[in-house]
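First, one chain by itself in structure tokens, the form predicted alone.
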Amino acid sequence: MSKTFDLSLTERSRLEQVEGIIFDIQRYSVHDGPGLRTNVFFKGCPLHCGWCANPESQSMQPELVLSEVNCISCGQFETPCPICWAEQGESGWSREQLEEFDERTAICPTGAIHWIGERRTAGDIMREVRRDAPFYAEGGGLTLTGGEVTMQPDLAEALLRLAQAEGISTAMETCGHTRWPVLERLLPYLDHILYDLKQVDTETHRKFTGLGNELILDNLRWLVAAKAPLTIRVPLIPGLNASAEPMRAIAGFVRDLGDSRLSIHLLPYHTLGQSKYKALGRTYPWAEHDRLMTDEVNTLARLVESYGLMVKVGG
């Protein structure tokens, strides 16, 4: 049962007008918190993980996307969109190319070429979330994800407070790389925090995500001390942590936090986001790595369990 916070009409109106940039609202999700969830995807992330399943979330700004499978070569343009798209260089689009593609987005008959990411108000987003309210009876609710939610704390707080004022359970997925006052600000309005922990070694973390993990580990310690409603999620990434030594380090770190309530969800690496890189005109950085076999995942799960921790495979 979600905590409920009453709002005055004035405060509700103020919160509904808060704006931010999102790139998707996914309904009927069962992987990002208990029950049936409505996921709101925030744009912008401080990390740039090579295996990221949502590369369109990394930049704060709207981006052009081309879905070739939806392109019907409509004949409206001298050069078909996929051919132009393949001409993008490492430095990205020129201003002239962007202007041309922007014109194409307005008249593309299938939406194959379009902008991803839009500025929306919290009130507008909540109108979509409320559509799923009849399905939240079994513990479901709203999950904020991304990208990194804490990069837009005003929108995050507005959505969480509006949801809880209506008795809708709230959850947030975070990579943990943010200032503690931001997490502290959102904590009262959260029923669940899904906290990603990818590596304990800071130099390895920096090499593969672009940033060290000092803030991430410190924030996790603070959240445990605050008795936050935490679930730690470890994406099992070959080439990063899907082997015995890094998993021992992660399990040991979590055990030493000293909170018997903590559980670890192991999320096996997948390549479902690979097509998104091509749609963005990028090369998928993790292409040389294969998906993990079931036996490999189970072996790592048993290793983590040997540290006295509760383990679940999957979100």
Given for the second form:
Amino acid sequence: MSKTFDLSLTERSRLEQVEGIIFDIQRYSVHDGPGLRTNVFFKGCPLHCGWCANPESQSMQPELVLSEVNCISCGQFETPCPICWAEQGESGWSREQLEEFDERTAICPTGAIHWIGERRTAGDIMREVRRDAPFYAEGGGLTLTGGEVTMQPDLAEALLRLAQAEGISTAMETCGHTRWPVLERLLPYLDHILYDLKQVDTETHRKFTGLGNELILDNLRWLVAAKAPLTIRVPLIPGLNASAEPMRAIAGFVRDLGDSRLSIHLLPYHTLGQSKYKALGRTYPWAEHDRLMTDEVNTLARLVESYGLMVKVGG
Amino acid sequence: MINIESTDNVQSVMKEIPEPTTGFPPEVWHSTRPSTRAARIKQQLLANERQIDVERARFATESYCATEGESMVIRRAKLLLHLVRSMSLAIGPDEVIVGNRSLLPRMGVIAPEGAVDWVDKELEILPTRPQDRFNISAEQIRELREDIFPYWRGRTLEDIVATRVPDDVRIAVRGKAFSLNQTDHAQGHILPSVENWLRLGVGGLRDKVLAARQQPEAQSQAQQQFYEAALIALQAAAELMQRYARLADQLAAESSDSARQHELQEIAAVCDWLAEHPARDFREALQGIWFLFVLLQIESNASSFSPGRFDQYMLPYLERDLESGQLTLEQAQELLEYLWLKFNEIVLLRSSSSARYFAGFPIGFNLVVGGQKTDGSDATNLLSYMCLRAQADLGLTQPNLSIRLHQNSPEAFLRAASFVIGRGSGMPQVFNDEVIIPGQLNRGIAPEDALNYAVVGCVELSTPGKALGWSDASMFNLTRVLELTLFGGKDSQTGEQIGLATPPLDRMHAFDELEAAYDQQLAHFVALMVKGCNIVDSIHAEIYPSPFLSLVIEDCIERGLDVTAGGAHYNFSGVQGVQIANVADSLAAIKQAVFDEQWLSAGDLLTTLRTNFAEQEVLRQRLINRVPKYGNDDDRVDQHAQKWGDRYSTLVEQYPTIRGGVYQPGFYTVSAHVPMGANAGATPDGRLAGTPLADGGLSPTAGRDKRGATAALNSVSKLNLELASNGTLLNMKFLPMFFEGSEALKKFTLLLRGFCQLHIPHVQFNVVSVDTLRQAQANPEEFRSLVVRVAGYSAYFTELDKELQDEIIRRTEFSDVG
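Alongside the form predicted alone that was just displayed, please also present the structure of the form predicted in complex with its partner chain.
After this comes the whole thing, all chains and molecules, with the earlier chain placed first.
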């Protein structure tokens, strides 16, 4: 059961008014923590991974999305909506185009053109999270994910504290790229931390995510030292780490952290994010990579296991 | 690669269930296949083409001609006796549990006392009609037309109902506000006391009748006639069993296989014993149960005689045999599965129109396991698991397997049930004690009976052996009545005044006025529905007494009163409101578009509906996509579902039935959302004229619930479903990935636990098949709620690229079972 923290009425009311930008609240999530979860997806991420399954999570700004499958070619506009059929290219939409499409979002009969990402208050988000309370048995509850949660520490803290005050279990998924004080600030309100570890080699990490991993590795060491409730999640990405050498490095790193309670969850690469790139008018950067075969995944799982670590495949 | 957890096999799933709760070692669950012999019987059963049976019609005609002038209850008993003496019998080469109500399995039996007109009209098309086909020969057609049907014209239930229904009811039925059911066959829909039947046997019941006949308060002519009929019915029961015993003897004498010879001799001994005595062991009890249901079907030819709480009344027989070593667990499981196969041998011949409401021969052998004992403690036992395993092994459509859940249902039971649900037969269905029991108490059912509730047919709730719930009296088209209200009580196409003359939508100035008019129309049509149902009910009592059935429904013997005349301890009539989702979505659309935001005028909306959205696809899409929909836990629309669902319930429950007790509301359809949708014009929720309504009963409109399973359940739970004590139905669709691997099953049980807390009476989970996914690719609109769940990622199946959809389909294909 969660640690519960009493909140004074004024403190609660202050927390409820904290705002941030999120792009989805996904109920009945069966991964991302124990039990059944309600995932709140934060918008904005410091990393830009080519394989990212949630490309709409990367920018902190609201974005225009055109979903081809939902477009009925309604014929209400002088020019048809171009992004239904073509990509916008690297430069993105022009200001005039954005203004025109913004008008269309109000008129579009199916919602095929819409803005993704909206500013909401913690109180508003919690009203939705709370609705699933009957399903939070056996440790289920709220999971903050994204995007990168720690880019909006105020909203994160507010949600976590409000949830804990109501006895709702809390979890956070993070890429780890943040200043330590942010993690330190959130730590008291977290029942579970799902910590992504993509690469131990700094240069490779920089090449594929845009940033080095020094902060990420340091933060992980400090979290272990702080005895944080950690689970390490390794996305198995072909072309990045889904081979023996990088996995040995990852397994070795985790073993050397010296915490026998640590388990590693391997999350096999999937291409389900592809349609989202199209809807955002972007090209899918990881297109040349095939999905992994079950055998390959199992081989890597055994390799990690051979370092004396608990391994689970899937979230 | 979506979720590698599927590399877990079933074996590891079941290993986590602690022994001995499941009764079986994990590898048994892993294999989940029937015995070789059961598999052979199943194969023959499915290969067998359905034929029409003319015998029942022929012998019924003979019997009715011979008994004219006698009291109807006696004529019905003599009919049963004549049928069991005359009908052709068979015992299949592999059978251990024997008996049927026709010569071959799955024959379409014609009961002319119910109706002959529709049968006559459909004789030629029976082999080719779209739903539920039967082969029929030219000679059979001739016999029916020349020798049988002429006698019955004017005497059938259908004919008598037609002459007695008054004009106001007729106009409402023709205007499709509601249907009157049970107008062409006996009503069935009842839970006989299997327990008494097994415990007392034919002899014990006879003693009971003989004793009751002596009571000073049972001396009226009608009562004495009832007792005489009851004794004839018992005679018929004994003779049927004896005939099977003699047939088994004869086959034994003819058989050259000594093992089979021995089996047939055993069969003969069991049948002979049961012809007079109570069952002594598990096998005799199984055979006894089957004879009970065969006899009920011979007498009535009706839908939904349901076995009820099988795991409770059968446990003592099983335990005794296991303790004494008479049976091993494996042998018991095999015998159980022979009975399961038998439940698939009886189908109901329905008219084309009725087959649309109840497609695929649902005969309603609803069998429920788990739940609570009459002291409130958990009732799950070894047999509960054996029944689940039988469903996993055989994967057939009968019995209609249900489980009862309550707060303290054991984890292993939920796990085993989730495993079977994941195999995709739609079973077991799940019923929730936490709301059903209070609902039964609220209807005046005694606490020990409320705790002992079971399920009739599809989802109807009743007391085993004590109640005539008449649960399928009518289906009330809430959507159609709303449509009529929008047009001032008139049909939108013909202009005929069907309901009250309230103002049409374009003469209303506020949403309240619409609500007031809808309320008046509902009250008007509910009153007419009750009037019609009472007439049908009284005609059944007059021409369709059921003396054999009355023997296994308490207090008929004590009171000397047939069950159709009100002899049961509890009496109700159940009427279903159809469909709450379309009503809620339509009202939300009108409120937002016409009154609050005013982007659509009432006149334009009426024109659009009248012309079925012709040239108005953009408007239709706006109504679908830009207005909140029931099933997303959104109070702006759910408030309408709650308000009108509860209003229907309170309107209905104020009426008494003519047998005592009250009318009780339900919210379910079987496949009736299709024809009832065909009866309704275009609706403001964006539904096109004539297309199906939302399915199930309480389900959101297909594809409109997009916030996940928990949000849909929350929406449904906003209605006061304690009032819907006749039964409710909620369908939910899931991708197979939610059942793959032990962790997934565990998470699924958490959904079941949440459902239990939410006070929703029923849910049924459909794990979508490859075919369904292909449909979803072709026609995404109805499948928009299929969610894909992967760690840290969210999407809908219909929004994935075709290639990715194909990938999921391939995975499903790969893991498809049964």
